[in-house]
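In structure tokens, one chain follows: the form predicted alone.
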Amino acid sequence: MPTFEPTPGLRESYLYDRNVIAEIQRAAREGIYDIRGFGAKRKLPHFDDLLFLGASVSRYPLEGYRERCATDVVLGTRFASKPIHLEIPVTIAGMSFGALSGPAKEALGRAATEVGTSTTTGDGGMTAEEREHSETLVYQLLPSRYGMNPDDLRRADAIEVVIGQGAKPGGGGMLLGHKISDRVAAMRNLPKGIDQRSASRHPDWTGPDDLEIKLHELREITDWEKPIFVKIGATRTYYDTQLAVKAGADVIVLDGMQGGTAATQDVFIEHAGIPTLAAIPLAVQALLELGMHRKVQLIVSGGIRTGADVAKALALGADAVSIGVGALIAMGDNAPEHDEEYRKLGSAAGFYDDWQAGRDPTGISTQDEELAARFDPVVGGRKVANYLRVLTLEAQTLARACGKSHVHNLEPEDLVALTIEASLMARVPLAGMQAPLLDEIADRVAARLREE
């Protein structure tokens, strides 16, 4: 890829910078939209724009490692006779066999089991190694219905009905032909080597009334044992959450636009949906107004990277979070030691644009048997388990500092924002402008408006 050095005396255009120019030239040359993996790369308001107010005089902190701070969570308490009990509030998101290799899916199952949490199948069905190594496995039901069968629904511990995804809300998935191996083709009932685009909506319902019927059918199939999740991409979050609850969801999974994907249009990733930070308060408000907050659990995904992100999502009202990209990075995806091989794909280590290519040299996002054989699922699983432990310990550390004996006791009052945008989206005050001062300012503004 050519590089451009700045020339003295010349100014680069804000609207037509070198990246925009390069994309126009690529579009003119190829005549098709750009397809890539990963999530939004533009800067968006995020959890980094929030800070915790640790305890001091007005609040009493807990002594680290001496006073208990619990992390367990139960999902699916509304209707399911067998809700899921997890030891930590961090789950592994759905990533399909097709997008990921068989050994990579096994590693995710091993990691989740080791730390007492759940993993999720993703599109394309359930693999034997995934079920074998996952103590708690959530089965995704997507519009494509690839690999779906009632027997696997019954073998799962929960069902996640995917209506939307944060990276591409309103759009279907993509699986390029070079990732459709013999095994993927057989599981999905597809021709080998042919590009496939998943449907953007489920084939057997057109609205919330039909969704209610479908959820009831799924409960009947599974004898009312399994919790049923409904996953929505963060767009019209308030209304989508309320309608999903009224349709009978046990759990809402909310995926913000910082969520990743194996492959979709770049224009979708960067220009559809809303940030995770903005979506959480909308979902919580919807649940509160229905009297269902904490009765219907809320799982948040999309850009969760650190224990601080976990703690902030919980403080805003989530019951748990879900990670995808972070888990792949922990396994070793896009590792710098493979930079030369990534550059041969037109990418580079750390950029993650190559997931759709199916030639991942680490053996994680590929269906090439030789490449997949490079990846050790035992070692990969151990790395992801370590990462999950660190996320949990960091969240506990912040909760203790705020005087909380359970991470779910974190609340918006424990947070302040660094920017006006984050303050308005997260509905927490700007740092240094706590509630009494904000009320005073609002009264002054109102009085001035009345005078005018």
Second form
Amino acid sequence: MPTFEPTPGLRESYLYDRNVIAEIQRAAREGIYDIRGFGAKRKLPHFDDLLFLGASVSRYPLEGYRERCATDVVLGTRFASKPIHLEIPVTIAGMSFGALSGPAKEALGRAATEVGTSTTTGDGGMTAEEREHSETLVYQLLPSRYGMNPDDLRRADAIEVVIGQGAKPGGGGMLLGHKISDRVAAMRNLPKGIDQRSASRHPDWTGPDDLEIKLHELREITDWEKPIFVKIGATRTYYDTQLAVKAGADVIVLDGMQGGTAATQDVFIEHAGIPTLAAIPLAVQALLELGMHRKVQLIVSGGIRTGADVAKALALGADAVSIGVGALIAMGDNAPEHDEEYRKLGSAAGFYDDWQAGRDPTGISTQDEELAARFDPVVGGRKVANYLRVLTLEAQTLARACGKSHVHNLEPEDLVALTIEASLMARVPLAGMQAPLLDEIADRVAARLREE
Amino acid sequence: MSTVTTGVEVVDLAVTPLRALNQRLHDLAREEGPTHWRVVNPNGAHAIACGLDADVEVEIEGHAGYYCAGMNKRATVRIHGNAGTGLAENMMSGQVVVEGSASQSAGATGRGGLLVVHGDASARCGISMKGIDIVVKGSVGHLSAFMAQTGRLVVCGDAGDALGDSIYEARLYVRGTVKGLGADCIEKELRDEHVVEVAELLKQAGIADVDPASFKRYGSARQLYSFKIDNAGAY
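Okay, that was the form predicted alone. Show me the form predicted together with the partner chain next.
First the chain shown before, then all remaining chains and molecules of the complex.
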């Protein structure tokens, strides 16, 4: 992006800053809302606003380079006869073939398999390459049911019933015409080149009581073998979690508003849903009240970038996390070597979010065969695997410092917040305001009131 | 648990758990077994005979609940009664026949095969259909063939409001009145090849007393395939 240093006297409006002005001008010019990829770009309370209390005199740590800190996770222990076992608590979120190129999907499968975790299909069905390269593959059942068939259902290792997505809770998928290639069109039973706008409601059930019957049907079709995940976009998370558990979910996948998307209206991405940080305690509370915490596993996504984010999500009560945008960046999205090409598209490395447009110079978010051919799935897979390893190592580093022999032993008590907002949302004390001190202050206030 | 009479395997759901029935039917995808089944005392159970993948015939002697014959492949499932929501949802192939009426979302997202409803079908019949053929002797409710992608829906009676809303390439034939057409769904000329098509579907459905030339044809105006701001008022 071109930089401009305003001289004194030139005052930019806070309300109408350059981005707002540009958007009003774009709206006036084009007459249609802005559609883009990526996730929320606005500043939100997030994991950065939390800190770990490393061990000291009152707690002792594990040897950082020597003692074992386990990271395995089992998903689907409630009803499935074949729960899935992952070596790390970081999974790869659902992203469709269509939104992503075939080689990019293959890279995700390769990476997940290399480090012992799962990857997920998307709104478009399962490709043969994806199944082949993914040791553990979660198959999504979405409102559109594009590419849904019982053979793939039985070939999958788990089923994810998608009700919502953090980037657009209450909205359906979108794939614009320039990404509807012959193959994508055939997989989705659509005419080539149309602007596909998926349904936002499931076609054959309405409400939580129907959902229970739907999950039962899926279990019957797959002989009660597969774990069934229910994915929700974070909004009324306490109630949605309770209803999903009541409907029979083995696993809740909770996607906060920072979760990514391949194509959605900007207004939706930025203005619907609640932050991941606020959503996790709501889901955990719902699970605890039902006596189902750790029995129905919780996977959290939406803005997981670092091992610190992983550790904090787990400490707040998640069993695993899921990454999408991070995995794409790891495999080459927004890489500086493509800056010149990004600029030709009116963007720049570090800013590119036109994943809906299908002109991605990295070959990741495109169906253009020439562009897709630029992407090497072996190299890309290797990079994503490296990134997943770093996330895990970082989470282990923090867990050991807190004295935990398993990352699941991290707990809210290990955390403090840097801001009042984060403290209230995450339900952990503001740094320096831990419970005994707050109690003391409350006692003093009470004593003074009695005196008065 | 089950008895063999004249080559028909009878399963009584009053004594046999649904899970056991479905498991036995699923096993037929991998191993030899009876080819003709009768399910008695269904009592509106959900998910009866879903996920089949074998050349068998299953007769259900009574009413079925939700998702009967869901995701069916190859099998013929006959319901001698009514069927609940999501009958034959996402069917791939084979045939599902209901002698009574079907509740909402019959044949939803079906990809192939033939669904025949001798009574009426409720709302959202053929919603998001992707290649299935559906023949309804009676009428269908509102929002039928919503976002219908491919396949054919033949309605011998009437259709409710918003028929074929946001339809893609599916072909709809209605003999009676249509309360209202959904966005981008229009009436189209019924040409000779369409009469032949309807006649063939009626024949497959075993419906002989309906004149195939007495239908009207509906399909997509294809005005909403590309996302243009001028169409915003269509929604």
